[in-house]
Amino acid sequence: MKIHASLTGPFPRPEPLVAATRDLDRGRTTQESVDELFARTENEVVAIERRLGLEPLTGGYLRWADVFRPFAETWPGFTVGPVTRWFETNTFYRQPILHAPPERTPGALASQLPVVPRTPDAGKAKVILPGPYTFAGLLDNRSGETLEALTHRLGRLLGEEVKELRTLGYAVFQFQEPLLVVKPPKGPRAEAVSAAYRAIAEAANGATTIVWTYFGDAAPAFPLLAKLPVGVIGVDLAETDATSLSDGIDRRAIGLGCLDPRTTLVEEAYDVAAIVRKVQEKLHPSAIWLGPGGPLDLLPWEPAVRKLHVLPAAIQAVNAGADR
């Protein structure tokens, strides 16, 4: 059984890059200088990913201020709203304000993906996108559409993005869905989530699709998660006992968020390996995807890098156990 390891969200910006973006806001440096630093840092993230055997590559999504910003800034119907707390964390995002039913701008998202994986490694890169339910639930909806209709519409629009990116060589798409487990949908809202992912699955046309949940226990939402037409269901091990999620996982791939971005303490590789073995024995998934439970940009750069070293070490420990 294949065990993958990859980043599951944005990587933290190192302090020199943070300082440079602040200097740009204050007129102390140029956009060209900051762009060069972004490119060098993306190269550094990709070098870390390759050195540790992490794949698909991400490049860290360092240029994205938050997961919604590329859409709020380029899709008609949106404006960028106020600074808003990102769940129960000390990080923030600018809440998108939706004034009218959204539409997409062809080519806009592709131009904002991390530079390094975009060419020539698109086939080895992962595209990280907001999930339609989390997107619909966290924006300021002034469009007049219901949450159900908006979730379905965003699923169709994100599906169109996936279809366009498939033509550029991308083959792995991850959808960030913390709200699915923090506030599980029921009734018509659950039906809208299913419809949104059916639209995405149709557009994916054989690509790997991942729903990654975090910040909440996935068990209450799992009957819905198990029905979604996606290849991988990711859960946050800090919140979820993955071995209890037996219904619907058999012959499906499961993502295990084994690195906790809420603490700088580094996990033990053999502890992670033990969890992987239990999941293998009890759930019999088709594959396992290891990664951070939530985005590592909750941490500073150095602790985040230290945590990433656990992933290949855990895979090595699993394989060593299989050999004994």
The other form holds:
Amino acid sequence: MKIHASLTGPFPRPEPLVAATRDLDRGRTTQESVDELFARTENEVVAIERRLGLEPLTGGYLRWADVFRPFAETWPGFTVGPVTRWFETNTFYRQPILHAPPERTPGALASQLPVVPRTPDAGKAKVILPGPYTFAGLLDNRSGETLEALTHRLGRLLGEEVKELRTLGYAVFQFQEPLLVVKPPKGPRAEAVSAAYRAIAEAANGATTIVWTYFGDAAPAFPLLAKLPVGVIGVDLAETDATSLSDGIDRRAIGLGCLDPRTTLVEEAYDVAAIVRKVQEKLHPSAIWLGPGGPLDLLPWEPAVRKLHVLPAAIQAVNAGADR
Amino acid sequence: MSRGLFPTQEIGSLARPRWQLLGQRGEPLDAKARDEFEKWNARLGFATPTDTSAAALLGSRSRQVDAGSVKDLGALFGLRFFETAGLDRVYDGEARRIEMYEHPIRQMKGFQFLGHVRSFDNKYYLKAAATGEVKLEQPYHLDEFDFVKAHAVKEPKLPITGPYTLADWSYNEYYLGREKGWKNRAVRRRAQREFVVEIARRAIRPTLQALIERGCRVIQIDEPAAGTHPDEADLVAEGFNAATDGLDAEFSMHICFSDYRSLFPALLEAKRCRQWAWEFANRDGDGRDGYEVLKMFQEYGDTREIGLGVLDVHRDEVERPELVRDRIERAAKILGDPARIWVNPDCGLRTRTLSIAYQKLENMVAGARLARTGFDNPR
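Alternate state requested, the form predicted in complex with its partner chain (shown: the form predicted on its own):
After this comes the whole thing, all chains and molecules, with the earlier chain placed first.
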């Protein structure tokens, strides 16, 4: 059974980039010079990913203000709204305000993806997108559409994005879905989530699709998660006892969010390996994807880099059958 | 102290005047800063004609004024700003503080600053980890309070960041690290409880004791993080109790921009809290009743004072006195006892220009007066 490891969300900005972007806001530097630093830092993140054997590559999504912003700024129907708390963290996103049923702008997303991981081979890069349920549930919906209709519509639009990015060579797509486990959908809402992911699956045309959940226990939502037509289902081990998950993933892959971005304490590779082995024995997944349980940009740069080293060490411990 | 109905109070920081920023850096005041200084001094009288620091600043001799003297002037400015606007309880606009996390943490042992975390967009905050047992290096805010006490005409009220917020905004390496095995939610919560209580007992409490010994009678404990984790409201209360139990002062708890409903009833266990100073105006209007949440106090039989936020600190639009009056009256009706209400802005007005902040405060005072008159002479 193959064990993958990769980043699952935005990586923190290092101190020089923090200083440069602050200076930019204060008019003390130029956009050009900050762009150059973004590119250099993206290279640095990719170099770390390569050195630690993390693949697919992400580049850290350093430029994105939040997971919704590229859409809120470019898709017709949206405006960018107030600063809003990002779940139970001291970080915030600008809530997209949807004034009319959304449409997509062809080409807009591709131009905002990190450059380095797709050079020269986009097939080695992972595209990280908001999941349709989390997107629909966290925006300020003034469009007149129900949450169910909106979830389904966003699934179709994200599917179109996937289709377009497939033509550019991208082959792995991850959808951020914390809301699926923080506020699990039921009844018609759950059906809308399934319909949204069916639309994405059709568009994916054989690409690897991942639903990554975090900030909540995945167990209550697992019956729904297990039915979604995606290749990998990711759970946050800081919230979820993976051994308590019911079976039913039909030999698909499971993602184990084994790095907790809410603490600077570094996880023990042996502890992670022990969980991996238990999951293997209980769920018999086709593959395991290891990664951070939530966005690592809840940490400063240095502690985040330290944590990443656990991923290859855990894989090594599993392969060696090593116990504490 | 006996008061009429609806006394008014400040709640947090003010925007730093341009002259103070330049002066602290030893830079000469430009025309805009000089103009700002003179205009506000004419209105507030915070600098006397014999004040040598003010004279040096205005005479383009900023380098001759040390940063401490500029901060003194800034504190006097803040004090007179609130007093002249007519408030009953005042402070210095937090003129000497840069922010509310880093300064207190730097007064403690056991913490290590690790770097910046993005708050949103290009805004960041410096975050520390507790890597050892929390210990207080030295009580803080003391000189600041001494200065305010010496110069305040009205009653001073000191704001201080609460233990829960300091813990929530830090990484808990030391107390969580002592827990064995995988750090699941139950383990994290147990370690967080210990962390909050240790900050309260070892750092906040001795600071409060020192402040009280110097004559500080009214203390606002700021807990902006209180609503971050709805299932930790009991830890907010426990931290508050550990910091204040048995201390002789009037304590209030300021919370803003939170889902207050999630805090009930656990937060009500904060025994020494005499006043809940919360934000309401921000959520009032556009068909919403921002004060409806006050019903929760009635529901749980909590009869403590309310610091009623009546000014939205995120909008430039200046609330009319009549709107302030209406908000007070609505709150009084819900609470069933007008004597429980103190009137204040939702939060610190540093988000607004000084000019708008002043107009808002003047109208707040006028609105409280209208409400008082209304209760004396019911319509």
